[in-house]
Amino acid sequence: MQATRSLSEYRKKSTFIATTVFLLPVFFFILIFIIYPIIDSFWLSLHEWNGITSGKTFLGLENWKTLMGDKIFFKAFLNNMIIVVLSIAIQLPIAMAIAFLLDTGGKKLNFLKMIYFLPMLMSSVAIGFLFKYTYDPQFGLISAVDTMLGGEGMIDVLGDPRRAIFGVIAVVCWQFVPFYMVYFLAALSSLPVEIYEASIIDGASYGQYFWKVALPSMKGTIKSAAILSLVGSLKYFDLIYVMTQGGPDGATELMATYMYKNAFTIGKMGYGAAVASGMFIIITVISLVTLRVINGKEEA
């Protein structure tokens, strides 16, 4: 009994070493590149700091107190909100139609896959010069259509306050559709084949199925594209950077351009990490609170 109990032990022992010495790197790295510039950007956001000098001169919480009561912040994270939302009930909806499209269609449909997932093959950058060009009133495709239905051209989407950030969220679902139909339509190849067999035997429609049988069993895969989405949506940044710069009037503006405005554009680098900071708070709070949410519904 006792050298059953030694050897338990002895397994218990080595097991840890083992994970130790595995992990270890794992929270080295982790240690530097993301624990210690969440610190460091607190730290820093307590000073005032042009990024250029040696020297920091210490505010205390002079730049929080000055984000508490910035405007443009308050519309940036409003701006922010309004493309987590558009986001989630946009391109998961649409992901979540293609994809069942493409699972019902079989191998006859993979070249749209492959066309579908396109978007994602490319920068964002590169998306965000494409669409700027598309937006321009005087040569873009969207002003060309509409003089060739007739109207007057000269749209301009990105140049008019009231319609610049509705037109980078439709970039943004472009963008990110493709994503998330790669990620439902891995989840309805995995549901097992002898339920949609036994569905369609019984006399189930295709969408009697994907209601009643694949949309219920893919609850946990949603929940996570819906966490994805509203986490990507709150620290957007390069694409809507190149195509407005947060404008026209702040119309674009969100956290991250903000951020990276005053950091490395305007050199107020203490205020930017103050910034930068209030943000990781915020999208904290909300992504624990969305979980939340989420989770206790299923509990109940």
The other form holds:
Amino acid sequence: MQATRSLSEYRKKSTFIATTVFLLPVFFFILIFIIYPIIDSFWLSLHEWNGITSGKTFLGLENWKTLMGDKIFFKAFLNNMIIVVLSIAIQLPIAMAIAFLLDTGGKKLNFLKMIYFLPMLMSSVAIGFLFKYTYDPQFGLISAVDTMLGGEGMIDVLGDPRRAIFGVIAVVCWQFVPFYMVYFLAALSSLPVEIYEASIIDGASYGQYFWKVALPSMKGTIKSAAILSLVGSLKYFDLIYVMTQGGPDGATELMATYMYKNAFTIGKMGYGAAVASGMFIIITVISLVTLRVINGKEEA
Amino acid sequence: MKKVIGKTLSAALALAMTVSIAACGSGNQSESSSSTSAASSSAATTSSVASGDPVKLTLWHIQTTEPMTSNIKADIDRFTKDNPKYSVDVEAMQNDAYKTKLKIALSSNTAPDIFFSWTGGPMNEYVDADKIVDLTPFMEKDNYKDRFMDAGINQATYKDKIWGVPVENTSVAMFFYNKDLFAKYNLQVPKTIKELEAVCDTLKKNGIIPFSLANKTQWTGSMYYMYLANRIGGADAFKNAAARTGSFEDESFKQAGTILQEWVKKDYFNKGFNGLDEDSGQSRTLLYTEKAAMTLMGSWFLSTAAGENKDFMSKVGSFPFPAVEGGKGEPDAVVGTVGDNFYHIAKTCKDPEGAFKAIQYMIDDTAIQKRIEAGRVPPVKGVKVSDPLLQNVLDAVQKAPSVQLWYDQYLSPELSDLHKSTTQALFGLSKTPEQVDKEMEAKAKELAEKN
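Let's see the other form, the form predicted in complex with its partner chain, since the form predicted on its own is already up.
Now the full complex is given, and it begins with the chain already shown.
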């Protein structure tokens, strides 16, 4: 009796040691490349540093106080929220619709899968350049289409502070719909064929199958897609920086572009770090709350 | 039992791997520390360098368009041929990426030995942080500095010392216009703002956009603002405001902003300018397609346009920014930079003397000749050009009683960023001139108090 117990204990212990040893290298990498930079940028946010001098001046919470009263940061945060809401509201339904279409369409639509996935294969910078020209009021595609339809053309999207953010969001959606499409496609095709066959035998239409069978069984996938979209939108940077640099007059400023501007353009590294840390806190809190809300509903 | 042995074995293996990774890291570290100690020891004993040991220098620049890239390479090749103990690693980078890369390199003390930078705010920052070498003794040796236009040397001077060598180009902003269009509508080159506005009105009536502008880039719109402020308030208005002996709420800035907004309201600029990008040529396309007639741009416009659209160049004319009636500013004053690409030597350089020699090859007579051929005006005295457009640029500089460095380079990075974004807001009519001036003044005050 005692012998077996100690053996199982011994085994447990050796498993523990083995796991620890195996995880140790990974832990080191996480420590060096994730944990340390986060802590370091928090530390940097307490300083004033122009990015060039060797010495940093300790400021205490000065940068954080400025951040609390910073109207531009607040506006950037609001812009991020607009992107969050519109991204989820536009990208996910479209992606779902395309995914369902492709899934029920069978093999003959395989070439469409390829075509729809193309935007995902382009780099954000290339997409930015592409749409910079598409939106050009004189020579761009949008103006050309408007002239063809009998309008005056000269439609100014990116230069108009009221329109710029929506113009940019449209491109972001164009870029990310394929990602969620693939995501949903995978979920759809992993639904058991039996369920599909059973509902067809029971006389369900495609619409009924979609709304009553497929969609409910994909709840988990949709939730994680929403979380992905949420976090992605909150830290969005590259495409918008290429297209507008946060302009005109701050109309498309995001938290990340504001951080970049402060740290690297203006040379206020400390304040840039404060913005980055602020972003980190905001994103963490929002993600945790959303996860709670979503999962809480599931349990109820 | 076997399993246990297997597990311990694998555990040991994993441990060995971790240790080896750690060892790798420390190995690298010791290597790098030994190399830095070598560097410092060689810096301490410059005599060994002088005795003819091979020296490797690095050089960073942003001349990524031909023929400038190969020109610089050829200059440096001549240098290494004449001074065989040197080898130079030349690296060309894109403008915007360069700014960030340089900053990181300087702060981590891995800066290249020779590098280009802008003067004004950024250079002063490097000086204050003790990152670049004082070039005064080199420049004063044999009166080498007299080779350069005075305005260029002035621009590289900070705290009564010379920190950089003006090399690339004399770039002043002036109007470039389409001569064909002017002839077609019987227009004369305007001498005053009133005349300019009359020209614009005629062009507008004929469906031609007067000014092409891509102002996502922000410094493009700033050119109009700088010139207007300069013509109205004189060169001192801005200088005093920046030095805090004057104010950004000075009347001249307000008037400049007001005129700008009038022009915007009268549709003198192309539509959507605040979303267009100068770097990717969205404003020049308007000129090439004859949809627009004029643009206010730095004189690098000539080499850029020649590279992009050779045929168009036969139609291009230029004239200086017109005078403002009743303005205090001298009508011959220019906004721009005499040097445009100043080369500095990093404090970390082991052999500043050699580095300075290398820079000299980039602005010796052969190099100057090649720059002129490439459509540039080197910032040296007595330079002779045959192209009438280049001659115009040269005339403007030589006649100019003052050269106002671009605001965004003159001001500290923070104030410069505010200037650019508020000017963009002015153009977008989302802020009034008063609001903009108030914001500039408040920020300038705040920064002055901090120091």
